[in-house]
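Okay, so here's just one chain, in structure tokens, the form predicted alone.
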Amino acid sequence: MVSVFVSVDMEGLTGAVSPNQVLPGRHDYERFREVMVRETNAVIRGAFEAGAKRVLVNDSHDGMLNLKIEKLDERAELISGNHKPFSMMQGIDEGFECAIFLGYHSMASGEGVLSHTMTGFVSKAFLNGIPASEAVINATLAGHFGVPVALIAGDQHAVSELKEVYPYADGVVVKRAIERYSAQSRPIEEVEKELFAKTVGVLKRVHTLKPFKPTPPLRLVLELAQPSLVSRALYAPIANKLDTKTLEILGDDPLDVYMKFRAILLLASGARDPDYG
């Protein structure tokens, strides 16, 4: 029997492909909050089907209250709300046989709908060379704790952006991209079975995969949008200054590289302005 951490965003959910959709109080967004729900609770499903002795749900979309409990499958249990450590992973410490993420997204950009990374500041990421979408990176700090990533859902490019690096992971393509804010989306209810399907499948084999552990030392080179965005994440002697708006994070452990990454996001944050940018 395992443990399976979800986690849970947004953007990448089958026939999301506006912001009305996915911000809260914008005209679609309880709309969505629906769709959400129900291809979380098709995990669920399948991850108990498969003999799941616990699912742990975080919701990792925005302010981090999007899933409504009442209309999760009460077998699993939920983290939600914001300023968490590890933001879109928090839990993934708790000793898991695999991970699964849902509703993912493409990398900033990215040719995938909605894509950003994290923040819609970041222009690019790069991890050892390699681009980095959240996937990615949090594939790399679920890896840090011994967690294989043994599925995720979200358009075309989000999967692959991972698959490419990270072989072991299924997929489950809900949408196809056309534009970031365009896409063909799959029928719901399609989606949903294959969602059950696909994780009473990757479950069955879980202990043949292996986590996802990028070669150390790691460099993780972020590119912002503005040079202020740079000076101000640079307050903290954290990271190094490459050029006007790009960084670089240096480390053997993943976990802190990961929580100097979530640090400059938080410092940079600061440095924008309403009307701006």
Given for the second form:
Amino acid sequence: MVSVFVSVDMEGLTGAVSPNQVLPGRHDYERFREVMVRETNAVIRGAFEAGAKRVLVNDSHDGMLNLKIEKLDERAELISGNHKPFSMMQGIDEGFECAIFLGYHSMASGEGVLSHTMTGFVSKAFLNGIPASEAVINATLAGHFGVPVALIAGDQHAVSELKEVYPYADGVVVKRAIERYSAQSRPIEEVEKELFAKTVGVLKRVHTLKPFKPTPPLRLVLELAQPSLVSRALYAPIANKLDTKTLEILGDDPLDVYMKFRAILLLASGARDPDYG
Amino acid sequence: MSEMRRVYISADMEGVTGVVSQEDVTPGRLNYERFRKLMTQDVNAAIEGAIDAGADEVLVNDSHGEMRNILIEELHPKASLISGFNKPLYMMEGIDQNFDCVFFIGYHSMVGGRGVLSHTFSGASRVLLNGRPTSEGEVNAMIAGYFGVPVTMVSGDQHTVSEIKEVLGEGVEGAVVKHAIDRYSARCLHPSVTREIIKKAAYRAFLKAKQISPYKPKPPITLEFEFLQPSMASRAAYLPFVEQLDARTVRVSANDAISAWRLFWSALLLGRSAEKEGY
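We have the form predicted alone; now please give the form predicted in complex with the partner chain.
Once more the chain from above appears, this time first in line as the rest of the complex follows.
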């Protein structure tokens, strides 16, 4: 029985180029919730077309309340809301044949549309020396459970950042970033067709894909925007300070490193100032 | 040259002269500006007492809320002030082995206690130190104890003072500035009266610095705390050193007071980040 895990973010959706389109309450947000559900449904249709028996969709953007369940393909299950230990990967376990990343974006300091890594205050992230996007970090967690990433959709940078380190993932480039706040997008119908077709394709060869497993020991290096964020994060003795703005998380086990990473970012965010960052 | 004698003051607000309500201790609320002044006055009274008794230097750590309450322009000129937030040792930032004694000014009783505005840090409905209900005063005394510095004085309501004496001993000087009727009401002594009470207690407390032992709970030091909501405990449990005991309760343990504090404080902050406004 083939089960598919789908993590859906928003910045990498067809047409999305601005915070006004992906933040709840902003003027174009409702339109892009529709795009989000359309891309997701294209993948769900492809998965069932290829014989999947279960599709679990995890809303992975911001407060994680974006996907409208009443618009979602009725064969899928939805994880909604935040406060999830695995965040964008909540629900992943050994029971899935593959993971699919939709609406993904490029890493902090990257050239892609709305580039960032998890939050606005991470300025750089490296996993074992590799520049680490959210896709790379999430693929590592999926790999811990033996689950390969079969497909990623987003702008050209989001796709290539993952494929450079993990060639097993197929990609759908939904738009070409011009810079962080502009892109040339493909028509949504065309993107839907490609998402459907590639989902069918990757599921047919899913058993040839290998999970992403960086060689242990794992070393996740994070550069944060301000020294005070690092100081606050280090209240918990689970990371080492490398310099005023940089810390490292070490571990043999991807799950352990991932949970430390979550804790570090949540603690650091407590040191942010609304005016001074 | 004689050795410099130093006093460390950790100043909270709920136990300040006259304070009985959130309106008194929350920036922007009805009585906050008045009680900043009275907080500064209570601290000044303690400084005066310590200096009269022979102290050369006083370090005051603003330890309430966002820790920018004390009016530096009205603070005793012999004191220096630690102000502002994000301090690793929090209410005890700046403490080290170079102090003769610690005073707790404006302190309050523990969560679940009968005193004015009782709580033990925020976010937890119960906090246990080595199995016994604990107060901010006890946890902070343990941090001072790590550096070999005894707490010799506390000011606050009657419950605050008796709770501290119960764990640190009767020798600790207590300045009762008000008598709690309930968590939100008290019979308050006039500031001109509490000024003398605090000053005299501080005078005696400074002279007792060598007679009172630093507080050192028996290791391993275990801090167990029950969060208000299960989602807070689940989030605290992201930390690998946090043991979750039930839906709302977590525990940390360490062999020395500073390590125990760091584990406790980071777990509490992480848990608190899961609180949602309105719920």
